[in-house]
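There is one chain below, alone, in structure tokens, taken in the form predicted alone.
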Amino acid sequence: MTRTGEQYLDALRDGREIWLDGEPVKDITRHRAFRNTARSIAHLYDLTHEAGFAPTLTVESGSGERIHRAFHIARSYEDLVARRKAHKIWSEATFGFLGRSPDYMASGLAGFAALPEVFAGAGFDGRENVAAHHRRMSTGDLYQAFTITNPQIDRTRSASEQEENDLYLRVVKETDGGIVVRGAKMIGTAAAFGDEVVVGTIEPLAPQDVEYALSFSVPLDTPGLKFVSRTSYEASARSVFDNPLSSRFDENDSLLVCDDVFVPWERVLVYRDVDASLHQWWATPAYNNFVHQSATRFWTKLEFLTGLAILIAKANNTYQLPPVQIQIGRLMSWVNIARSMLIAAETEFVPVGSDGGVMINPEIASAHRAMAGDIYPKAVAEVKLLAGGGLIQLPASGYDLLHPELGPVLAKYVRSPGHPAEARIKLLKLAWDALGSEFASRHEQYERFYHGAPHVYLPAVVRDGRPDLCEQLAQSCLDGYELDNSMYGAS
């Protein structure tokens, strides 16, 4: 059975080592930088127990237990649609602003379990560990965090050629009971809120980087494991009224540092295998499952931005103006592009392995990476244009409305037809948090690089696509005529 939000919060009080502003965080469920976001995640777990959502969010496992649908291995087109509907419920609950909610990596684990033979390396066979890991996480309804990117130190050198041999995470010792690892990984988005963290490498490694070719999952309270947090937008939020998004949905990002962390063998998924460390993401459905969740969330986020634009236009009494309708139409077209790509990726699903598994279309999933990073900044810019100077001329705090002297002043000057001061300020505070705050700036950068840098994902669109079909069509046109003296169609 899925767990409740309170059970999730209780699990976070395990002594994990989180650092912020040079100080350790003793309890993230109470700390001002994490507590509200932790409760927003807890709310997602509570939704799985509500009668209106439980049938969509959960499914019966092979052992007869109810598990979150994201953990379920898709066997049909109907399974893909059902998973998307579950993703949509959670995306709408966070307005698309929790990019690494628990269903993200849960779907990745389902991808691992769908093709376990990828983990059968020449020197280490991780198939049983993968199956046991998927079973433990799904039946326990645990939040799987992950860090799978090497630090940005010297990208011109391979892992083993760095200035120091533990800048990237590597094995430093092997024992009968497991391995000892040392080094760092980034970017641990929402990692501080997880139950366990998968550590691996999604980037290709050179043959000589075998000591860095591994993946494993350990609980966040594992000795020697520490997370160094970035600036917290939640901590700097003045109130939910003034910062309605950053005060509740700041999933945080952190640097993972492993200081001689012991990893038992049963928690190792890939070991000293350059090919398997890469293929666990790309040869299984894991990455395409990621895109399935993120595409659903991105569609929802565009819906939110478009709805915000409509509310702003109506508050400004400009909604019916033709130029504004053009802008709203442009935003709605992007919403439907995102939605259509997602539905198309499901409709044109592809089989996985030989046991009936399926995943969304990799070609469309790859193209979605390029589309989302390109459209999001444009959508933000459109809403900013609609809002105009109203985003800037806002009182420092909504509490100014309650001041005996300032309140009447704001009521007189910060209003529009049908929108008194409090309603208008509330709307524009939400808009600023989504569009212009530091939280918003992070989200724009986040969406641009959500699936990597353009120099990585654009060549992948070519690799995953069918450029030969485009080339053949153009070539067929060339082959259809010759240089001669007659007019086309003349006898």
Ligand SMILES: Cc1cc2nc3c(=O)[nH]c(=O)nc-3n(C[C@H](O)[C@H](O)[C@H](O)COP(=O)(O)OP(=O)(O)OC[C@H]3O[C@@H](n4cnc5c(N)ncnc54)[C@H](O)[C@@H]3O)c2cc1C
The other form holds:
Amino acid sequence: MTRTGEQYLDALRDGREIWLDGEPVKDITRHRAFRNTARSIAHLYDLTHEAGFAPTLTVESGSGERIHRAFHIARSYEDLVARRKAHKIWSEATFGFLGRSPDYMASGLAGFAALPEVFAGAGFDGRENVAAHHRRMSTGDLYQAFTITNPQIDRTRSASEQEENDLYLRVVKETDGGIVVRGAKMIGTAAAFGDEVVVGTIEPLAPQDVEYALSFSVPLDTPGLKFVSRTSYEASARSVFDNPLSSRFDENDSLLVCDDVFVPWERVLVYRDVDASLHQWWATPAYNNFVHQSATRFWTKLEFLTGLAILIAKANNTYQLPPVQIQIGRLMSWVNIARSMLIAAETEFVPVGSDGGVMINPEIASAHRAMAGDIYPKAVAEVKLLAGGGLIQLPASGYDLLHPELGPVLAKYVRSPGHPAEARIKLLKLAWDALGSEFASRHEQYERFYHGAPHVYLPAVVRDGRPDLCEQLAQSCLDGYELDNSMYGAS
Ligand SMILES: Cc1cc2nc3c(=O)[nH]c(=O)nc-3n(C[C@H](O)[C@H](O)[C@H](O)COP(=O)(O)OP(=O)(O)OC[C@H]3O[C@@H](n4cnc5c(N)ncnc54)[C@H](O)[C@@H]3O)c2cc1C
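Switch from the form predicted alone to the form predicted in complex with the named molecule and give that structure.
The next block holds the full complex; its first chain is the one shown before.
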């Protein structure tokens, strides 16, 4: 049975150590930097109980109870389509602005469980732990956060060559009951809202980095686990009217610091194994499952931005102008590129091992992360071009509309045909929050980097793809003629 929103919010009221502006946050469900976003996530859980959505969002598990579909191991093309439809419902409920909604890492856990043999390392066998973890998280409908990037300290050195030993997270002690870990990881997007956090490393580690080659999952209130939050956009929002997105969908990002955290053996997935540390993401369907969620969310976010562009053009009475139709056409073409890549990746699915079910096409998944990081800033720039100065010429607060002196002034000068002041200000404040605010700028950085840096993912498109086919085609052209031009005769 999936959780209700209220059950989710109750679970957040534990001893987790979240820091913001130099102070510990006692209860994120009540704190002004987190409470609205927590409620937006709670709403997603509530949707799993609505008759119209439940059959899509949930599925019967092997043991007969209904779990969220993202936890389900896809066995067929139909399963992939069903999972995308579930991702779409949650993406639309958040307009694509919750990158790490609970279905993201839930699908990653399904990826781990699809191929547990990847966790059978030479010195540590994590197979049973992975299966038990997947069972516990799916049947408890728990929110799995994750931090799997080492902090940006010195990218020219390996983990064990950093200035100090405990900068990147590593194991410092082993006991009969488990291990003790120390160090940091970035960036815990939505980690503050999770029930548990997976800690690992998605990039390759050097052979000498075995102390750093581990992964595990622990509850957020584990002693010694500290999350240092970035600036909160939700806290600086004036109202939902003034900042409709940042006031409700600020998923938060934080630095994870582990201060001698004890991890019981049953919670360890990979231990002192540089190969398994990497392969858990790339040799299982985990990473591809992430892309399935994020490609669905990205498509939805482009639909949202394009919808904003249409509403703005209509409010400015420019919608029918041919140059504006060109701009809307450009945006619509990106929506359809995003949608088509998703559908193609499902249609060209591939099997996972001999009995691990199926996953979306890895070549298309790899290309998608390059495409999305490239297109998103362009889409934002296109909508800003359409909006012009109206995005800026907005009263500081929507409440100015109710002011006895300012209200009539705004009603007179901030309007366009069919759009009285309140409707126009409401629309353009939403647009600014999506396109120009600090929240919006963070989203540009997110779409460019959440799947890694370009110097990592662009070469991966070559590695995961078929460059030989492109090369062969060009070579066949070269091979089709000679210097003497004999095939077509001399001119
Ligand atoms: C908003 C946001 C949310 C995120 N959320 C999460 C999350 O939830 N969980 C998580 O684990 N991670 C998360 N990440 C982190 C993300 O995984 C990393 O940002 C990403 O892997 C890139 O690593 P980096 O930021 O350290 O960049 P770096 O690897 O330091 O690269 C930054 C730039 O430095 C240059 N550069 C660095 N090294 C090289 C090189 N070898 N060759 C050429 N150029 C180089 C390039 O110009 C590159 O673009 C998030 C990131 C962002 C921005």
